[in-house]
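Shown here is one chain on its own, the form predicted alone, set out as structure tokens.
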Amino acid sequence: MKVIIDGKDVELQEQKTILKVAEEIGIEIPTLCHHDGLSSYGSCRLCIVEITNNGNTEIDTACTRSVEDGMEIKTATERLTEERKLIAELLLAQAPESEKLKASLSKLGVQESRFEAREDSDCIVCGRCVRACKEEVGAGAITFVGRGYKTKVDTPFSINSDVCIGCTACAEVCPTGAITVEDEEAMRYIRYFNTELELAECAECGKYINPKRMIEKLKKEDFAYYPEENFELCEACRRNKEMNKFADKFLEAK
């Protein structure tokens, strides 16, 4: 396949989305939803491209669109540039106290929004969390309810969780912040969608670590390398025993 970007010419020898191929050839696509190790969704808007093939014009997301041979494609142009800033302040609009989302659009020009601020919420509904709780971590704790401008993240019904295990995936991908998690004693509290776990105890120090739910899920999967007693242990314990191994190897040797 054979493509222009941005007056590059292209040759593919897979099929590629127009995000990846930019990517590779160096060149920059504001992305808010999307995230390299998730599938695409283009819920944000923001990379959005001209395409231009077979004689039609059309705009379509950079994150799910593959690349057609003969394409030529344009990322920067004077109408993306606007309509990305719309589209901007309609996601500040979402979430308007959010320092992060702040930041991340403020390499677009904007600030703040012309719309009417949602109260109370820092969610703009891209699905990361939803997709890294389903695909990566296999529990598929949270999901998308209610429709239209109604849709949010939540738990079904909006309950503790009864298949999170608190690995806090959800929290490391939300581009918001939205989603924060605290320790305390020996709970774990996922905040934004009202979830307590239970914390295990280190069997050597005492320390707590991971939620009970997360280390059974742990001790199931594929882990045939790793010592089943080492999910027990804190970060400091297992590097002391790994130590300590090593060092009745080097004495046995000597």
Contents of the next structure:
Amino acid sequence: MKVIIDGKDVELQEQKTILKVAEEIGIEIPTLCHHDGLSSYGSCRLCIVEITNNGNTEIDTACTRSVEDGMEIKTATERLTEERKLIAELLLAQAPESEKLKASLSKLGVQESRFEAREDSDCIVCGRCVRACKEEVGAGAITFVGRGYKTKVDTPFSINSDVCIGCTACAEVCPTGAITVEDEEAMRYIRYFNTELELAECAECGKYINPKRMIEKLKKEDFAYYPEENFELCEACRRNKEMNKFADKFLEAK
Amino acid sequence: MKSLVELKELKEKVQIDLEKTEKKILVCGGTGCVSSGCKEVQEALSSELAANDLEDEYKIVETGCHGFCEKGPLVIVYPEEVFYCKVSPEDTKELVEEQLLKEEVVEKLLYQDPVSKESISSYRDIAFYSAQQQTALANCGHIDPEDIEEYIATGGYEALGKAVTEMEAQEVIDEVKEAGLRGRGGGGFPTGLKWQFTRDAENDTKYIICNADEGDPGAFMDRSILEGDPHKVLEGMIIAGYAIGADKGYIYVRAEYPLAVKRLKKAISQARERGLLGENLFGTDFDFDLHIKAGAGAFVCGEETALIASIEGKRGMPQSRPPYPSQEGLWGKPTNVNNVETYSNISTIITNGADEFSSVGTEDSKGTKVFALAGKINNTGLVEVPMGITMKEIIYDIGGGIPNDKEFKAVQIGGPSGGCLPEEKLDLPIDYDSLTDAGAMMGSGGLVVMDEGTCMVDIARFFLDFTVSESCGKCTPCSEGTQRMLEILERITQGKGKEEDLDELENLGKTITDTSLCGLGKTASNPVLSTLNYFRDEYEAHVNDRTCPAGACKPLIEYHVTDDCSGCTKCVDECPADVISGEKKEKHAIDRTECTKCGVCIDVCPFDAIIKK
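Having gone through the form predicted alone, I am curious about the other one (the form predicted in complex with the partner chain); can you provide its structure?
All chains and molecules follow, beginning with the one already shown.
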């Protein structure tokens, strides 16, 4: 399979997305909703490229579109740059306070938005959190609610989730920092989703560690190589325990 | 059904039975007539028949939509085939006594030609019908949609029998390809080619889907076909199943169409009873069955990938294509998705052949197209016309022109995804490509006519408002961009527009069209871009002069009393806000600070002495 990206000839053996191929040959295409560890989604539209094949030119997103033989792909035409800027300003107006978002969009030369700021939250509905929770964690605690520009991510009925395990993956992948996690004493609060979880205490030192629900879920998963009791320990105590085990074995062998 | 011979024998038997009851009264039971009171008319007719001992002689048949919704409730008396319109329950006594007993036509219930003032007793002679050419609608309004035998009597299911017993699957596809049928849901993709892709996709399991999620404001084509002739849709789907190698199909129909759902359910169960759905159809090894999935009313679910997600029980959100449903569709299997009207054309193509089908239409758009006429037009209703007909013929010859002697201004074709065409485009022969070139699109077939009193900025705002609230919220340009366009349009219609707003609208519109994920977003800007193109002066008047030339945007107009006022006090009495003052025989005055601009004074003034400016 042969394609041309920004004038460079590329030969491929296997199917890949345009984004992946561009990355491999050192062409950077801006992204926001894309995350290497999650499925392709194509919602932010920042990674648009111009594709010409069989005489037709179209615009599509590099993160969702697989390369096809004969494609000629342009990643930074004047039209694309202008449209990306407009999209970036639409995004920025949704999360005007987000420093994280500002930092990513500044690469596109966008510092401020021509559109009136929307103050309700910093969520840009990119769906990374939804995908992480469903695909990677397997909890499916959050999803999209509402339609159009009023769409937001939430738990069902916007109440304390009974399936969230408090793993914080959602906050980890959020590109705007809209989701925050706070541990206070024996509780973990994910206030953005009106959710709170009880934290377990380390079986050795009593320090608060992961949420109880997360530990229960992890125990049910197949971690044959991992001793179950380790889930109940904090990182320091776990390390101590493993070191002691290792030392015992070492001394025994001697 | 074991064989085609068995079906033909049944057809002959049913035809003989139907001829025995040639005395019948057809009452249109389409949604338009239901809302104008056909149920009450039907009940009154029943009791009148009983009162005159005619109930055994005449059979009342509730049909699907006959098309002429404007004149409903419609009643047709057979064998004379007298067409009565605007029938009320009170009229039924006279109708039964005169028409049925004395065999004399009830003149006052006949359609009157608006120009010649002549009463017309056969619907075939009415311009609304005579200029039409019906394929998809051929049986609508003529048969009882809840009786499979009536469909069989018209030759129904013979195309299916012919396809599965006499044709190879590939031959069926070739016939559809040759006919030149293109998708009637709006996109206009060649149907045969779509079938071929799905057939060629390698997989043991494939599906057929009928998209009956008609959601455009002002469109009721698919609804009328489903309500009026559900078996025709079923037959088209089963043939498609045979052609592509699928044994299961889904009809995704809006839950807001309860009558369509009811009739589909009935049609499916009747087809199962007759062995037209199920295993070993016509004695072959072809099995096919159908299921109904009721949609919850999201416009975006008319987009095929969102529709599939919805059937799978997920939130109705579109996905990027490719992969197309023909490669990876329902449950990841190759799936053929066509719209109701597309399937309704299939049996005709198989029965009459591709040549006859493609003899109608233009070079690249073959056959006929159903349109729903709505808005400022005399003959609101459902029509089917050959491709290539001009908009002028539809609006004036069939639609009867604009009511109240008003001037035509524009026609919105294709609903919220389509565009507004001005008078100079009325001679355009209608086909998929000419409409797209003109900045509109065929869409599913909604035609909303607008007169001089319609503000084009406001109409663009109206359609965009619809799209904004129906956007699924997934991609940025559609969910955010359309809302920003709407904010600008609202500003303009309130008289707060800025000079740079028009360029910004164009800019946003183009980017949304270029970069949105699905068809909804890609076409959302069409109403704005087309009105900006054809009616830019109206936009400029709003922004630069703070006036609405059509007099529709309330914040931009004021009511004035002219010197024509004779001082009759009619407006003084009728004004709901009580802001008009004046003595008899003296010119009246409006207190504009309190005026709510409701327009009652204009309506009641016998001297046209109140104007908006």
